[in-house]
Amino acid sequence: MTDAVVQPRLGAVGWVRYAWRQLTSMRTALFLLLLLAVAAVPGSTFPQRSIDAARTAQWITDHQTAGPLLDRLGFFEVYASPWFAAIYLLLFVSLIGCVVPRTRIHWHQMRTRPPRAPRRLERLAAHRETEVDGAPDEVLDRLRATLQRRRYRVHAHDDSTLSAEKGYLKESGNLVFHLALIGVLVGVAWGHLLGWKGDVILPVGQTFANTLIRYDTFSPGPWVDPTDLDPYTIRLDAMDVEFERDDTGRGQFGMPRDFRATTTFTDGDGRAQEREIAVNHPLETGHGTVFLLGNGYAPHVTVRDGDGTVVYTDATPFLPEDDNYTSVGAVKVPGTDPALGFAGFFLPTGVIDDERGPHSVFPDTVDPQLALTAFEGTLFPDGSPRSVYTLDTEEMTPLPGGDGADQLRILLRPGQTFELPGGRGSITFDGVERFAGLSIRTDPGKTLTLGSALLALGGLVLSLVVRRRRVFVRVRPADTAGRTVVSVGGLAKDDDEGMDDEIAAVLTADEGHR
């Protein structure tokens, strides 16, 4: 009776080694890279709270079942979620654990002599044999020179053979590609931790100071101190926008042709200079970049109370909703008792019909109109802040219109004044100014990310183009005096249809001695 076979047990250390080998395998690295790409899909599918908190909240409200569940899973803050960070870190560790051993092996291979020539070269994937003039040692010298001209590293293990190898750049490119991927991961993480971005709407003639309170939205990285921003100011001097006015029949009428903002940039030392911001031509502040993301109109409105005292006068940005710049916004007047609020549309080229209501038919100010409804009451219920572009009417009542209408409707053109009912005062549409939508971003890791991406592309090209090849040569005296039989065999690391041509080229270089 034979003893039962006892299977060895890995133990705790064995399991750790097994897990490490699985994590640092190339298969796992590729899987994690694919998983990271899939995990990033929700970030472009669902609104992200750090980019547009209002839109995110509205999405959750509109989807009462899926919204809260997806919110708990982190789908509205994908790149800051624990599961995305876990995939990111695992990929980082996997790449390092994969690249470091391969780099050590590759360095050893580059310093090691090519292996000895096999005894039977005819068994190799590519092989040719011919007879040439000259003694064996002379033929070996000629073939050595030929191989060296073809960038082979050549070594003779004995007096009758040559071993040659080239294509180390293939593995070097592969390693550079993976090292560059690590650089991309580090650059992205660096930019996320120490970078920030903020958006601001700036009407013409107004000045933006780079302080937290002046941003409409601000998204700092986890390691960013929002109170320690670089001191500088940007004054918007002019906003030039060109639209297509010729109807060529190609659907181009009203399309934007050029956006250009003229600004005065003043740095922390008080040096002022005129700077221009255009699409794809941002303004560099030294520690940040200012992009021109959009533009629109800011109607200048003046509101007076019943005594004729000005209680509000400012250019109020209205946000475009379509390509013809039909814009929505709100004017909030807390200086009256009760507070007044106006909400509605600004129409650059206004048309009001029964089907679509108020809308614009052209994006430029051909016939600017301001269509508003009026409310009174509490502007900020429970004291919490509200968006400056919308009017919360939860604790407000609409002003009654004339002729028994339930709601007052106001339509103004530049220079017109409307008297509010009940001695509440008046509202005047003074004119129209443009605004620029600026996005200011600081990403300290962008240079590393860009450089690593370019390096990864170069490494990938090398790994695909360069061929790893070995060529072996054997010589022996021929039956005819003064002649030598040359046997050349070739071996490629991967499938290489050009290996036969390579062997032929080596022999062709010596064909003058045949």
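Positions refer to the first chain, counted from 1. Basically, rigid core = biggest C-alpha set you can superpose within 1.5 Å across the two forms. All figures in this text were calculated on a predicted structure; none of them were measured in a lab. What changes on going to the form predicted together with the partner chain:
- For Leu319, a C-alpha deviation below 2 angstroms is recorded between the two forms after rigid-core alignment.
- Put the two forms on the same core and the Cα of Ser94 is off by 2 Å or more between the two forms.
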The other form holds:
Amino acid sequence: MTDAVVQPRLGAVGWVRYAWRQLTSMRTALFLLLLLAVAAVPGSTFPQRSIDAARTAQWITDHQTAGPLLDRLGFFEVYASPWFAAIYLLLFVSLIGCVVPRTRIHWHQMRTRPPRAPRRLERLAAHRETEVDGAPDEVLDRLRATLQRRRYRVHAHDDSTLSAEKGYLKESGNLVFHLALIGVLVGVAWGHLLGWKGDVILPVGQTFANTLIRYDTFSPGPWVDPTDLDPYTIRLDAMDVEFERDDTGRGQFGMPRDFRATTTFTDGDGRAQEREIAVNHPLETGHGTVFLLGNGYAPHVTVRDGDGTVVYTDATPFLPEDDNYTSVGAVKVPGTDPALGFAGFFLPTGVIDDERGPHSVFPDTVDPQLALTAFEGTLFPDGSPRSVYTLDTEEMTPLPGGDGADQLRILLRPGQTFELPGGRGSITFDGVERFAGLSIRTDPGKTLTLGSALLALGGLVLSLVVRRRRVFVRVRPADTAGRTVVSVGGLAKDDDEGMDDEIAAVLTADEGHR
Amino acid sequence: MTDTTLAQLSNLAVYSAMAVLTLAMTAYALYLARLAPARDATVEAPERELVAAGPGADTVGSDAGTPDAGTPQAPAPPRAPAREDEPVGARKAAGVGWTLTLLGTLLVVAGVALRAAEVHRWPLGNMYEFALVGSMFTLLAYVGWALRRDLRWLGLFVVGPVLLVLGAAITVWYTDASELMPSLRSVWLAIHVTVATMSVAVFTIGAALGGLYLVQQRMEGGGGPRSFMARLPEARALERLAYAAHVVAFPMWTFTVIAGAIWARQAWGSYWNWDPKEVWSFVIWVVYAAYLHARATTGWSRSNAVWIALGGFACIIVNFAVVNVYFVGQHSYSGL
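Alongside the form predicted on its own that was just displayed, please also present the structure of the form predicted together with the partner chain.
Once more the chain from above appears, this time first in line as the rest of the complex follows.
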């Protein structure tokens, strides 16, 4: 007895099996669920690169120590980070490891009969005994009918007992719920691999042709062939935007009220039709969906050189920076020598003060102004393309102001022209158009995701609402001839307040024979 | 009627509801206070106190007035007080509380209806309206459930929080009538936000029951000071009721998330953007899923599971009071 207990060695296979058991246990699943909840939170407290890259970069700059460290740990891309993926993948492995054996057992149970009645029914959680009229086999027949009416599956293992079970849908629903969650994950992954999105800024009157080069940004999934796009075109005929002009509601003045783009959609076969795109009313093209996600102003600018020849004339989109559409942008004129560049603000309702500089106080065009500074030099220093909305002034020099200021400041209202100093020509603000910010997206996984999610919901409801119950009946002849003692016991899967009532109800159905 | 009149009427209804609910809360508190075993009861029957200390057994003692009480073999009667053996004062207070709760509920419903008429749209467009409609659903859920079973003991713990939310709504979150921004103009507003609000209402009741369960369990275990808790349903029953509430609320929340995803795809082009509100809705879903999971896990105590559920409710509060106001995201509809 003094010898230490020698435990069997597990061995490699044993350890793997042990690890698998641990992973697929309910406790581990519970732990992973809670961990998943905790791990998702940083994505809401830190700016996320996928949502707002500029704000993320700003955050990292503002926090010299924490920023780069958190960046390395993936805190700005939480939902694409390895640790987040590790949690949900482990959770799904655990889920599969748990659900597959359960499915097998459930499948087996659904095809087998309810088990034999236990010998002592009074030991079950719910039990009642009573005496009724009729011979034992008559009573059994009546009770069998009652139980079947109550949708039990009934089987008699012998002449004096009945075994009944119902509520298989509880486990079925539970399994469907878990399996459908896998469907949701697969749908999300499918959409990520084969979906793409691209953004376009389209001024009124211009036409967008669905080819790669026409997109301002294009982010394809890893398995997407970006050269294989549907050959359709969209012309923006009108862009209607309404803003709140009533200042009674707190914080409501200037809020957007309606965006609506009227377009002419021409499909690959050349059939053209007028289609409207609005927020909440995207345009389905068949292989993608066009969403109206933004809008802004595209001031129409004409630049003439010293001889009066037009070297640039276009509606030039400026990107809105705040709720009042203070917009920034650039006009690049490569056709002059040296090239000219203008950068600055478009203000739909402009105010220029010393404190805030040029800014807009209302999003609609009450007093549109164009505030620009001018540069000359090389627009594209190393020949590489630059953002259309910013001017790279690295190899450019600012044009000096007329009154000795080091920088020329141009302020234009529609119809006004500014003569550039030194015979460089002129710039004219012809008028202002709106532009539509369109986002074109496909997600081939979304139907699977939605279908699975709804299936999961259905399964969930079944698993929470249906009760799994077993009822056993045993009869024996009573002391009085022609009477029978009925003993009914009930067993529920988990604690089930209603089991006693259920048994009472089964017996009450036989009440007329008491 | 002009919109200004409607606005005044709506606010009047809400203020009246708050006054009525304050009285209802007081009446319910009085009910519980009068239910509590009287202090001099110890003198009257010393053995009663002894029995009352043990879990489960105290029913025999406290029900000394009922005919069954003498038979020790009789199954323990349910501890939720039968109306007949309550002190008359307590019963009266509960009756007053119930009537006032009904009146308060009607006034909140009127407040919501008038607000809807005032803003000419579904009244779920900003934080004030979410809070108002949420209070309405919480009261309706309580009243509806209380019609089916005796829940007078729960009244204080439902009316109290509702009053708190209404107070915050009309002072801190109040927003004048306004139109919706374009992304909110959709039939999904009525579907997604209504179900979300209903779900939160039921979660609120579930959280109240869960909290009561945890207190009750501690009292049963440690035999703490005697209080009105001794006349509330026993811990097991409270836990079951809490579970029942969550079983209703959780599928509704699941639906909320799905409907929100469908709408997000229509309005923003992608069904899931990990916007802060979406993150927290997901967190809430996962935490409550963990609660249901924990409850079904053998070897996990029911009280630990209920703690998880209360954690889920804390997430709901964060999702409403913090995310709406302080986090940058697409769900910036607080109206503040």
